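One chain follows as structure tokens, the form predicted on its own.
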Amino acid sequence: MRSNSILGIIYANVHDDLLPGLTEKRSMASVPFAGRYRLIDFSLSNLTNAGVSQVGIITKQNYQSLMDHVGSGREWDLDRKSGGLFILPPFVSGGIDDGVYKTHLYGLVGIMNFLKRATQEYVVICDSDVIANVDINEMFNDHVENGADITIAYKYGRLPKNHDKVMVLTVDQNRNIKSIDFLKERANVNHSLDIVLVRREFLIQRINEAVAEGKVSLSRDILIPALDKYKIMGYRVEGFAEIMDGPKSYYDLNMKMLDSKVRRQLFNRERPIYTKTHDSMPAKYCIGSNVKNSLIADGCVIEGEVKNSILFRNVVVKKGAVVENAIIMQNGVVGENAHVSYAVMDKVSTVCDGAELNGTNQKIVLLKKEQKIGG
């Protein structure tokens, strides 16, 4: 990829609704993930990698603790002074969508003078609930000796249950897109990972084309009617690529991440997934402890058992408790001789000693954020 060709774009807040519990405090890219990580995290280090220093995230609401996570983007090497990171406001007017942006199209309406005062030649535009580790710098090389105009990232797989809004798409041997329809049924097929690379001058000509003819939709409203008249390639990604589509998708996405093999797919050392570091003390196992298959992230204290579960920073197992098949976000207490399994605990909440917090694997449990059961 040339220096500097590529401008990012990451929608903060997309899909929110899908995770209600989860994202009632924090947008959909905030979303703590396998233990010391957050969704944009991919994203981010997908465009980092590819030399990308100029990246905007398109905020809506609920974006306080998002801003508190990038910062001035220091973990990605974006606190720059030329280019960098860009928290981009959630605003449109001038047309139909006036206020907070209702779709993504009006998500890129309202940063219309970000766009057209970048000076890359390229856009990749991403979402923030796809947990994928993506090499854009292949995708651009394709993207550039195919003369395409537009190009898809795709995966072949069973499309997100809960998700209608999953572009399908019809790829023919040379990978030319010849087709894009939002299919229900949960066949497998090739469906699109909402990354788009795109030349800025043509996705701008693209985008007031669309308003000026009261189009809402990128999707439906650029993109399908661009199949006609333009070269649209997909781009296939091998190995684990998932979209979050819901709370027992983001359940089952972090039990994933327990296996080596997958861990080994999405973390690896070409293409590291970078996230912002704290300076914590080691995890703490103490005597009459017990861990099996789990993720311990620094700063927890374990004095009781712990079996395939995922636990954040700074959590407390105590004496006789037993955590199993459950994800603890960070500061979270599971008090003594208490028992939590196929449960999500957000931060700072606390199962109180003798309390117990249990779903089954097919209807996980959600203890809120800050929120106390028992005592």
Second form
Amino acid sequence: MRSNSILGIIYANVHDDLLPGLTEKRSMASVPFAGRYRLIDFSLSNLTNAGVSQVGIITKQNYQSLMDHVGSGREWDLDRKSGGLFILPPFVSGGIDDGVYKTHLYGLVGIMNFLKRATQEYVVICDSDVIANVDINEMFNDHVENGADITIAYKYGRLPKNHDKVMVLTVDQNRNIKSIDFLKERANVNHSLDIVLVRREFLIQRINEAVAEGKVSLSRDILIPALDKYKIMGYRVEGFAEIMDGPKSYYDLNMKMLDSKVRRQLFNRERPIYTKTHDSMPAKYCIGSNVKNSLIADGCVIEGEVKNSILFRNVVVKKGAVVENAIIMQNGVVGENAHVSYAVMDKVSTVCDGAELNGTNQKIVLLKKEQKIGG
Amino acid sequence: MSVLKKNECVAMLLAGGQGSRLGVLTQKIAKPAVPYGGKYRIIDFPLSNCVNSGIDIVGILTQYQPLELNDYVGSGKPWDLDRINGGVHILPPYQKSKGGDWYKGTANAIYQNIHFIEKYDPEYVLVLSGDHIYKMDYSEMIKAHKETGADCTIAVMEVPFEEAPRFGIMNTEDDGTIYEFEEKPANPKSNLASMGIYVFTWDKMREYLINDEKNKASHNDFGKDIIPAMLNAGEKMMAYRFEGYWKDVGTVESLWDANLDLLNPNLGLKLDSADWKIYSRTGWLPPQFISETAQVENSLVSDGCFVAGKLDYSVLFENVTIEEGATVEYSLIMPGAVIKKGAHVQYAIVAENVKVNEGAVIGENPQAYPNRDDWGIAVIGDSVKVGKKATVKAKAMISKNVKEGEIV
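If the structure you just shared is the form predicted on its own, then what does the corresponding form predicted in complex with the partner chain look like?
Full complex below, order starting with the chain above.
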């Protein structure tokens, strides 16, 4: 494969409403995950690991933290003279969507010039709420060998909870997609991971046709009607691949990172997940610290007890503090003798000395960004 | 911090030495590339100090085993030294129209790169080495150099008198004027040790480098030739006192010490403080995982590590694995090393990608030695495999695989 033959497109704001507390000041793409990542790191790394050298990120709102995170794209090797990383903010075109796109289709309409000016033969479109390490190179080879017009990555598993928007695929033994449906009830099915590979010209034509007919949906108005006319294939993803679908799933998916098998699937040496790097010291475990079954990032200073938890960069757990079944984002502080359990602490939040932040397995509590309790 | 003018000072970092006292640790890499503190290399200190001091033109003089160092420095981006004007430059010896030479000594290395310095036409040249762990604001030293009108200013720090015979000692007047330099004096007159950090007024330095090169008897070395020559000629030489943490990491024991100093709460060494960060090139590794069976205390652990065993008073570099039932104490475990089940590592430096197999015992407690001189840190070199139940004694320096059950 010529490394520059695929253009990458990522939607930064997908289903932001599903994580209301965490996306108040950020896009879905920049939601922190697994101790040092942001959700977009997965799709960005999937693309660059397949040699994709030009990626456009379609943004809608709250994208400051995203821009801060991706910067020039250097960490993903996307700081290129030719191609590289493009942030594509809303563009008022005077169409039906007043610039701020409401559907995936209109997200693409808004970047039509970017799509047209690109020179790559193919396009891969991804959402930023999918946590998976997908071999897009293999998906591409599969697409070309089978002479497919469209290839959609999918997995077999339980449908995400809050998603009646996830495409459920009926796939025959040759992996041809026979139908695309939306189910109301949750079930074990083949469902889309919202990674779609098509020829660029083909995509532009389908978009133009759909828009001319006043259509609005990528899945209902382009993919489903195409089933009759074109060859649409499925590319099955094995191993860990999940879609973020709400606060509980945010908590649960993070906690799955404590499973060594999951970590090996997601963070393998052949296809690393890249992220912005920082200059924190290694984590420091002080005398008397007690840490079990936890994922700990650089820069943490731990004097207390940490169990079944995920600590992002520079988290401080002071003497006598107990942290259990919790997720503490960057620069969080747990004061002396404080107690945190079944909780998510957003960035730079503090539980003061002796204070408590306790949820339950059924009801995870969230301490919002820069907030403080106790003291 | 004082503010330097553009191109006012060029830093020349001497990174060509082998660091032979580090033994197997510098067999394949130059000393400045030796890992330190979990995620750093020694060279991160002078480079970060330069950029934090506002010096953004840095020449790195390489000669011995430069490949890993070249890779590590790269474009200088992690230190913010990939600049349109200046930035970081690797300067190996090169072929000239009338033949070429290896760098004969520290002064000759700079002499051979006079054109590099002239390109920027600086007023001052800062000479640094890549063997110390310290945070220092060079701009303050340059300011002192300007204020005293010195031709050369040498950074010094007080050392205990009994240790002074190990250092180059500066004998000074009350105002800091250096009147004598003694290399490793048996009976030191002063306890001001040279830190190997020099600021020269460039015109003066250039003159002495050219004259030194003409002298066939010279070692072409700063300490042995240039500094004494300048003193003899009556040039104005000033000592600049530095206070704070500074450690030479030229020997196995001092490297081990300097790493474990990071765990000493009294020293409070913080390498990521907002006002003076030490930068490094880091990889793309997931956070460290501490398992249910782990016991970790008083240690530094880096990205990508997996710890299921017992860890006390140690520094784990990136991607290290400590399996369940293994014990690591008072040791440095460098990137990619694996300590298998039931192995016991103590008072040791385990280099990159070493594999210590099940039940092996590395290093010994100094208390087992009535005569402290018989004891030493055990060092396992790059990529060595230590067989099951093998024993590596104190002070051993291992560069070849150790067989199962073998005692070395």
